[in-house]
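The chain below stands alone, shown as structure tokens; this is the form predicted on its own.
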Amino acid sequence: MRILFLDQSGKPGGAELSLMDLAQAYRDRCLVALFEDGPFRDRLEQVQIPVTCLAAQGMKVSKDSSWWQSLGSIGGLLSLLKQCLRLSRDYDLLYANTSKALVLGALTSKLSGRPLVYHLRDILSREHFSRSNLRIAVTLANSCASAIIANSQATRDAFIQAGGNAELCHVVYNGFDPAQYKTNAEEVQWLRKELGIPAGQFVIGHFSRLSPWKGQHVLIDAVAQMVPELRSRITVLLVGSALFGEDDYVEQLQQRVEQLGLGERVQFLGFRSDISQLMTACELVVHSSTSPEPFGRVIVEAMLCGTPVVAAQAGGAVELIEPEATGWLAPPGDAVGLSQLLERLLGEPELLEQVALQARGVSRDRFHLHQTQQQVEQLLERCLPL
């Protein structure tokens, strides 16, 4: 089976990293076609996955674009379509990894006759998509895809609620290679020293792009509301940068930190490649999205690193954590509730260690990459013509 993977981003976000994990099983019989160039291309080349870039820059269409804004990108879309049609001749199946890739994949599938698989990694709702783009995504998925892979039950439910065909849509959780999350204790100790973290500090990590709906401000507000003697023991690491024109939010976060007197408590680390080491250096990872997360990749990554997790109680995160057994759930956007939970956990180191140990074992079994690859392979084989 030869697969042409389609993805619109040149930046290595969660969807792209999950694609890279899947594509490694097909590296001798696949091609990843990106709609724009960027560091994700380098990441693919480093693991010997064939990749090509269809354009230097991607189409300027966001999830909340209107029909008129989308029509303004037709010229760029036609250019990409022409290239995809040419590439599709050498492949048996098209694999659209994102919602934007679905548009190009659907058109290519109809014109080339190649079956299309759509990996749904978004909560398809009006909270994140314009009415027109939501209608386009659901219509194309229903009419053009031979199968739809949802990365959580929450993602599948939202698709069906938006009018999606339930029979086409199958849940396959993202997979991870546990070996990639093994760290060296000396490296972690050196990293804490490099970051200037004093011995005995309770380090809370937040790992995601800096975006309002990712909720970094909720964590900052929660720390600000902790009693002073506990707050003084906290160091917060914000790992990630603004990816999609959200630099204003970064500036707002920095101003908020200063206004709340947390300048010595919060570090903005930007984009980092040493995620496993940083997660292991934390006593706790907080996932504070204010809107339902389709999956929550960093939640499983933290589990595999042996670091306990507090996550927002919405979307796919609810499916990843068993409260008080493999982590904790907090109401989305509730800084007061999160603050109270942090104060409690700060005083229960043995419980943190016990939960982290159990979560590590569960995540290795439940989200192993080999299992995900097998499930995806079975779905793909069913899409090929007899």
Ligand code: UDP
The other form holds:
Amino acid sequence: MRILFLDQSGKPGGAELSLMDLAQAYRDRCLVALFEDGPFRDRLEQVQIPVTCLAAQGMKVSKDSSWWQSLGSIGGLLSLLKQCLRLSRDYDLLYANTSKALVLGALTSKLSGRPLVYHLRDILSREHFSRSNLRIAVTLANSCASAIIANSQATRDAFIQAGGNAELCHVVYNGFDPAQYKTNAEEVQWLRKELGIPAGQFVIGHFSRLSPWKGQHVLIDAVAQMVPELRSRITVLLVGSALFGEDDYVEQLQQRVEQLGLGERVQFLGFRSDISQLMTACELVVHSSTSPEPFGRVIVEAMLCGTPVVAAQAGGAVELIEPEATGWLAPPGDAVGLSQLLERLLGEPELLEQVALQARGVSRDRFHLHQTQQQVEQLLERCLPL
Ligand code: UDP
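The structure above corresponds to the form predicted on its own; please provide the structure of the form predicted together with the ligand.
Following is the full complex, with the preceding chain placed first.
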């Protein structure tokens, strides 16, 4: 089976990193077509996954902008469609990895007769999408996709709630290669040293692009509210950058850190590729999205690294963690609640260790890449004409 993967982004967000894991299995018989150039292309090339860029310049990405407009703004929907149609001749199946790719994939599928699979990695709700974009996504998915892969039950539920066809939609969790999350203890020690973290500090990592709904401000506010003796033991690492141009938020975060007197406590590390080492260097990973997370790759990654994790209790995150057994859940956007939980956990190092150990074992089984690849392969096979 030859697959043409379509993805709108040249930047390595969660959807793209997950696609990279999936596409490895089809390296010799697939092509990833990106709608913009960027570092994601380099990442694919590094692992020998064939990639092409359909347009060099970026597209406007906003939950409110119309997809038709933003696709048109990069040289015209027609030009993209023509390229997709030409490429589709050499492939048996189209695989839309993002919502905007669904638009192109659906049109290409109708015109080429190639089956379309849509990997749904968004919570299709008004919180994340405009009314018209929601309607476009659901209508195209229902009418053009042979199968829809939802990355969590929460994602599938939102799709059905928005009018999506339940029979087409199957939940397949993101998969991970546990070997990628094994680190060398010396390397991690060296990293802590390089970051200037004094011995005995309790390091809390937050790994997400910097964006208001990813809730870095909730963690900062929570740390600010801790009792001073505990607060002074904390170092926060904010790992990630404003991938989609939310630079105002970064500025606000930096100002907030200064105003709250946390300049010594918080480090902004920007986008990093050494996620496993950084996660292992942390005593705790906090995920504090204020809106429901479709899946939450960073939660499983922390588990695989053996670092305990606290996540916001919404969306896919709830499916990943069993509270008090494989991690903790905190109400989204509740800095006071998070602060109290952090104070409690700081006093329970044995519990942290025990939960992290349990989470590591469970996540290796539940989210193994081989399993995900197999489930996806079975669905794709069913979409091909007999
Ligand atoms: N990530 C990364 N470098 C960074 C910050 C994040 O490689 O500096 C990765 C992170 O390890 C995870 C992905 O980006 O694999 C984010 O996926 P997630 O599902 O958590 O969020 P999304 O970006 O899809 O909203």
